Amino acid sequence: MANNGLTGSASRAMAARVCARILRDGITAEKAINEIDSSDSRDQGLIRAFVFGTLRWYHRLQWQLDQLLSRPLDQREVELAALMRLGLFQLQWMRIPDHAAVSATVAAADLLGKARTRGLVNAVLRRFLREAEEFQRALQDSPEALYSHPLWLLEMVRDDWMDNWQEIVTANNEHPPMWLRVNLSRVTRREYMLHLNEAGISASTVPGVGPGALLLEAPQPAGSLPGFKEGLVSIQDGAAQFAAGFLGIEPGHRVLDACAAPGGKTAQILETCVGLGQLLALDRDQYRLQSLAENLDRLELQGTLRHADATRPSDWWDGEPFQRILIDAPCSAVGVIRRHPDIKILRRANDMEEIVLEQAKLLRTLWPLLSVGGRLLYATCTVLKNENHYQIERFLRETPDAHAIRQKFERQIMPGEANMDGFYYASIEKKH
């Protein structure tokens, strides 16, 4: 039977093009991969493994490439550099025989229109194989290569978490697990686990994580999950499932989800909060908001969705206060690097000041919309204190009618803790 999929060299050439586009155009890996014109799921899976692997280990791979080349590549040779990093990645992290990885990567140079570089690609990869032990020893001299993080980010994490910064960045380089959130308005967690067992999918509960949370033993395509299309379950990391509990929503409450897309927390609130008065979900990205709407349709849930900027209430607020406000704030996303390794490449140190200012603006702007006695939950998927603890500390200091709900009003979840992503929550109440 003919194989309509890509050949091994073609998959590598495609992966190199995707990585080059991410670096050159500054787009996310998900966006770049979704634009691939390939109908074969095997190709998609292999290309995805190549792309995410080379992004995850980019800083180490680039350091190795710099040592292996007698002179730097022309800056325009973005695809060639991506191909050689891909070759180095295969030799270290993929279960592909060395000779096959080298041969297919060299052949991919032809498909990139770079046949003249075949000898260079071959020489670089074979030299690495000869000197692999020396490269391993030399890693200790380069923290950026050793931990595969940009130096500015390593320094920020180390400054904030002096005692365990190495654990954080090590967790960032691990493959992420797959968590599910059972739609408790339709089925119990125990019942859904029985459905998984019948489908031959192993899952477990994790003490202390949400009432609908399940951790899969191995990731699965969404379409293979029992009842996924019918809305019985969603894919959502365990750390993100704390939001509804921390909000403490009661029947009749009017709730604002200020930065709602992609909508996991929006859906969880609607699933678990019986008798909810109204949920208004905002997002300034029309495309992401449409995805949120489609997800709510799949789950058979209803909320009020608005394409709007949360920092401009005059455009969307009707003047009626909210009893609960969720600010899932834009952030550096350092806590979810293991899911999105392109963050280490696309994010820049000089982005941080603007991010922190935007978070502060959201807090200041939305606080007046909260009713007296109401609760605001501030959440991020990062571990950097200037976006988390220090951000809330500043807000409490500058806002007389804001106070922590209890002594331990914060929760910082570290990447890898109970197999969860890195997340931060702070609950603030408006005084009488």
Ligand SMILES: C[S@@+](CC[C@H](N)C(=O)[O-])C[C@H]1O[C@@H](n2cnc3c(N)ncnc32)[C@H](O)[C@@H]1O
Contents of the next structure:
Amino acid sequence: MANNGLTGSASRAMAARVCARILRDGITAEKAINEIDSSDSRDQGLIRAFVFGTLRWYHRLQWQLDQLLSRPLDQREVELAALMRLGLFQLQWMRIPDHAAVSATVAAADLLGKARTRGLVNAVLRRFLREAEEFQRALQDSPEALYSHPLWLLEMVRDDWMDNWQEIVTANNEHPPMWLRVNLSRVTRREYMLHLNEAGISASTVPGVGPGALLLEAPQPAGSLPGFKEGLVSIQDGAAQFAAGFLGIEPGHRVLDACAAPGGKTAQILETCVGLGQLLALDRDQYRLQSLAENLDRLELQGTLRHADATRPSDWWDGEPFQRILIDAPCSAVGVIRRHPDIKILRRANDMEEIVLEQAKLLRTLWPLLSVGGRLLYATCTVLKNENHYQIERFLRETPDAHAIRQKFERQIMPGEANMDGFYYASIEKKH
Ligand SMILES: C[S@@+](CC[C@H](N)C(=O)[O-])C[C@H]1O[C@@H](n2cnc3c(N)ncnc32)[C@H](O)[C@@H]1O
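Target state, the form predicted in complex with the named molecule; input state, the form predicted on its own:
What follows is the whole complex; the chain from before opens it.
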């Protein structure tokens, strides 16, 4: 890792700029990082670690910063504040000697055009080092800082999961493992494990998780996975790999994947469901639909793709019912915070009502397109009950021909459970 000299401070200045862009413009961390123009992969890796780390611990770092500053920074100083949080992050979570972290962070202030604040950055970081123990003790008084989540979200998770909300939010702050989905239309899981073995990559199967799922011992760049470019494998969390199994697709079935992009579940269905009649994959986001198309090309799979709003079937439906419908609904994504810590910053409490209404609209408008005896699988990557259990309860109450045929028609996977992301599935069938 580059952690000193010019490269060290340049990486920190770049990371502070990226964090500021996320906070100021509300774009995702992935998008902001992809905008960086750096050909050096070591720099990229370090900047990524800085950005994701400071986002993961944002609420704690900001709480510390508020106390370390004798008066608040001007609101326009978004980059400077981001740099100070980054400095505090390094002192607590990165294996960089304190003096090197402080001096590279102070030097980064110059690169941000803030040379006059060098003394302030230095003083804040050094005071934190002196008072680290007091800060640690005081954490207990601030749940927002202790769990590094916004208060509104802590309250929502606590209201839904009285007994284990702390486990959920703690798991949200962990580093996520890497899962693979073997393309079973091209290679068996056993064969692919041999390829991994030859490449010196350790992986294991996890009982009960999808037939193509493998959990890697350590994350790897996609490009170093054997046969990745050739489409033998994809990256997909274990929790997302239940979809094809829960759908129970039979030969000849017509399947609708209503919220399909970037196509992890679309591809899994095409890889595993032999004799499938037709798969129509919709997404209303053209850019994401393009990545779905690229993913299917790489995997040598074929489906029918449409850029369309699923809640407006008159624009795209030919009137033929579907035997299976998958609604992998847009959601708060509280189950995947460990992968996307920016969710804790970008998501707002007042987004929730709109998200829940959109999910209900998808269920309501797509239900009539399901054939009698057909099955609809509703999925989200959240743990909030208003989007999951209560959403489905309301739908079942209002829809006379919808029923949960089996006793265990729903499954809530908690973040961290068997190393998986948080996910929810409910299978609903249409009565004869
Ligand atoms: C959770 S993501 C889907 C992930 C995908 N199924 C996978 O496994 O890779 C939700 C997707 O729904 C799309 N979406 C949201 N509302 C939609 C609508 N009304 N019609 C079609 N697509 C929609 C979003 O653009 C987003 O790509």
